[in-house]
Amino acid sequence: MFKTEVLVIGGGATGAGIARDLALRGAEVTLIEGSDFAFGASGRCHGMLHSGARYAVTDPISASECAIENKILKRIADFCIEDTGGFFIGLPNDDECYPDLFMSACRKAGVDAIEISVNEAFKEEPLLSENIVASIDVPDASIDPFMLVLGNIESARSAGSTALNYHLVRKFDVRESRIEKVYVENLRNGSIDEYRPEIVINATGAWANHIAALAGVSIDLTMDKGSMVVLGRRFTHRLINRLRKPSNGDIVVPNYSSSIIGTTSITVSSPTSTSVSEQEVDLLMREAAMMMPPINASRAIRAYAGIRPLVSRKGGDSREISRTFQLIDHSEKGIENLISVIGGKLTTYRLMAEKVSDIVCSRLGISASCRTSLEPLSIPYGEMHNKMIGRGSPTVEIQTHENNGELRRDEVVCSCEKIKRQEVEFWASHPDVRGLSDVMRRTRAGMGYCQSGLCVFNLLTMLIEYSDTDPLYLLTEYLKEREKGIKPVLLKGQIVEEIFKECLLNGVYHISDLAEALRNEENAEGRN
């Protein structure tokens, strides 16, 4: 039995931010996550740090929240932010009145937007369409969501809280309108642990209704799928947005060595409905190519989707639902110590955490004020972490002596993303890491244009030094997950690479045959 003042369920940006905020105020906090940290919507966004401009016309509350939080995050989390700036560009068929409406709305929301000439925009971004008729400079930026979440986790731990991934909530024990016990399965060893919290925070995003149902209450939630396409090169220094109301394919985010096109907006019925269709890929690339024509001929290397947990509204287009957030005190529905938080954006996670923590501290009698807007986040990788903007110029040391450990640690093991052995080894030996996807989320190894085709065995070799799991299982589980994102873009230039990988993995190493033999062996053991 574990006692804790606050049990935070959910290891995305919001949950991690709540754990950090409460720990800094002196609360006793335990955070549990059913998968890896940033596995849900936090890690499945386009990596845009909003200036607020995108929502200035249609969603002014969200715009104001983003404008304030944009400045705070650039100050406290600069290690995972590339302060690129952004352009909103207008095309000939766009609404001629929209630029004036946009500028007025930005001023009201506190967004620093500046009109610039088309020539100035071309000078900075020469791959823009020659047809653009308007351009506005805004303080958007590119952010690494995985490092942001891990920075919050690290900060929360440094302040005394406990944060556990791969711990899944199975059941609540509700007595006299309170959650008395929470039963949590440790997915690493199958054990069931009991927690006795004073307050439970439900910060599980699209899974919020599932967790609420364990306590016998429900949440009006709209699940909105946003699909994105990753291109195998970086087209611009800045983020590029279409100067119109938010729609499909009107954002291109420079992200390390790649570009990410976002996003669609489709209402779905399950938090696991993250598959992306070829039609969505076509739509996103076609729309983005209007802003930057070279996208038409570029190679898409991956597609993925995240599920936005939006504050529900009956009927209409899910794009018209506000991107602001909502705190739900379930005491009104009969559960005194359960609070849920839904909606919001990655950019506003810190504000959401502050508001939740204010309520929790009030109930616990803690008078300390929020400090998260002032104190910088801990850097997950310490001094060895490559600042996002600096990873483009690695020092590549080729291994020349088998026994020279220092040279070997400088060896580049993922040439697409220029990831060194020492970085992968650090995370492979970390107690939070369970599989190859966990290593990938922390290092970007395998995220580049080869999609792990050339580096996967390097990564596996390092991981199995610290893992008791069968290497073949680790490999096949990772490859199955990667395939989901590759299938929708096969006809966008990726099929040749996949044929090569098929020849390498199954023609040379016979991975499929070995995996089949392993399954047969496991089935036979099960029957015995």
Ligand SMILES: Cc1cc2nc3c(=O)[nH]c(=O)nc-3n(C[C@H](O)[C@H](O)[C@H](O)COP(=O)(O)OP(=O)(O)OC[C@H]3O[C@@H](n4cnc5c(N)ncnc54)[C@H](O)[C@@H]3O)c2cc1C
Contents of the next structure:
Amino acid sequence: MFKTEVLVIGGGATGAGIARDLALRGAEVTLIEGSDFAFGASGRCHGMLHSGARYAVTDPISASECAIENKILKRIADFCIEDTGGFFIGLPNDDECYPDLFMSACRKAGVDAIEISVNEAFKEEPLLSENIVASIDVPDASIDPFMLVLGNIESARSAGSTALNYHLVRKFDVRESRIEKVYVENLRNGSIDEYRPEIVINATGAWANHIAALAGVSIDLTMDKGSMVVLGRRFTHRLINRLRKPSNGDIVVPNYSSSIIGTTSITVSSPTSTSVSEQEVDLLMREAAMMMPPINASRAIRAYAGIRPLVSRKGGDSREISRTFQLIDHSEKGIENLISVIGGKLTTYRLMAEKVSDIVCSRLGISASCRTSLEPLSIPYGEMHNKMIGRGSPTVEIQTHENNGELRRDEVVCSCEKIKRQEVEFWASHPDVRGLSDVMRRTRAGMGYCQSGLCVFNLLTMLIEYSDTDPLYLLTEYLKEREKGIKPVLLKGQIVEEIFKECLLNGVYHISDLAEALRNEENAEGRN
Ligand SMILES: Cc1cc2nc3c(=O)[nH]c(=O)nc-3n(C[C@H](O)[C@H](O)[C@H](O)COP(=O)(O)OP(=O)(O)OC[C@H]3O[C@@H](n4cnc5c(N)ncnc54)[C@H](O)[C@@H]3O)c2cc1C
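Right, the form predicted on its own is done, so what does the form predicted together with the named molecule look like?
All chains and molecules follow, beginning with the one already shown.
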């Protein structure tokens, strides 16, 4: 039985931010994540650090929150932000009144928006459509959500808290209106651990209702799927947004060596409904190509989706802190030590964490105030970290001195993303890492235009030095996961790469046959 003052469920940006904030104020915190950190919406967003401009007209409160948090995050988390800036561009058939409305709304929300001439916009970003009729410069930026979450986890741990991934909350023991015990399954070995927390925080995003149901309460939420397409190259230095009310396919985010187009909006019934249809891919590429015509002819390398929990305003038990996110104190519905936090943005995670932590600290009698806007985040792997802008740069040299240990560590093992051996080895040996997807999330190895076709065996060789798991199992699990995102974009140029990969993996190495043999062996032994 483990005792802890606060048990935070969910290791996305919100949960990790809460763990960090509370730990810095001196609370005893344990964070539990059922999969890998940033597995949910945090790792499935565009990676846009909003300036607030996108919401200025339609959601001014959210816009001013983003404007403030944008500045704070650029200060405390610069290691995972590429400060690209952004353009909002208008096209001929867009509402002519919108630019004025937009500028005035940005002024009110505190967003630094500057109108620039169309010629100036072209000079800066030559691949924009020749048809643009208006352009506005805003301080949007590109952010690496995996590194942001890991930076918060690292900071929380340095301040004394415990953060466990691959630990799934299974059950609550509720007595006299309190969660007395939380049963957590350790997915690494199948054991069940018991925790006795004073306060439980539900920061599970789209899974929030599942957790609430374990305590016998409910949250009135709608799950909204947004799909995105990754293109194999960068078109612009800046983020490009369409100068109109937020809609489908109106954002292009430069992300390391690739570009992410977003997004769609479809109501779904489960937090795991993240498959993307070919129609969504078509829609996204068509709309984005209106802003940047070369997108039409470019290769889509994968598609993915995230689920945003939208809270209904009618929910009687919610305590609305803002229109953009909600804190729900379940004591009003009979569970006195459970607080849920829903909605918001990756950009505003720190603010959400501050509001939750204020409530928790007042209940625990902790008077320390929030320090998260002042103290820089810990860099997840210290000196090892390449500034994101350095990655994918042609200046990284490939070392071939196989016998020299030091030089070999500088060898590039994923050539699409220019990821070095030392980076992969660092994470492969890290206790948080279980499989190849975990290595990929932390390094970007395998995320580039070959989609791991060329580097997967390099990565596997490094991981198995530190893992007891069968290499074939690690490989097939990883390929299964990657396949999900590749299928919807096969006809958008990725098919050639996939045929090549198929020949390599199954024609040369017979991976499918070996995997089937492994499955048969496991069945014969009575496993799974
Ligand atoms: C399509 C899309 C695009 C977006 N783009 C942007 C953007 O560009 N910029 C921006 O600022 N915001 C963006 N957002 C919003 C942003 O992604 C979210 O607001 C934010 O990531 C939510 O983080 P979270 O920690 O609350 O939830 P999540 O990241 O979903 O974390 C919840 C975690 O809880 C874990 N969990 C669930 N059940 C259990 C359990 N039983 N036990 C233990 N753990 C459990 C899950 O595994 C998950 O990791 C986007 C959202 C979507 C859907």
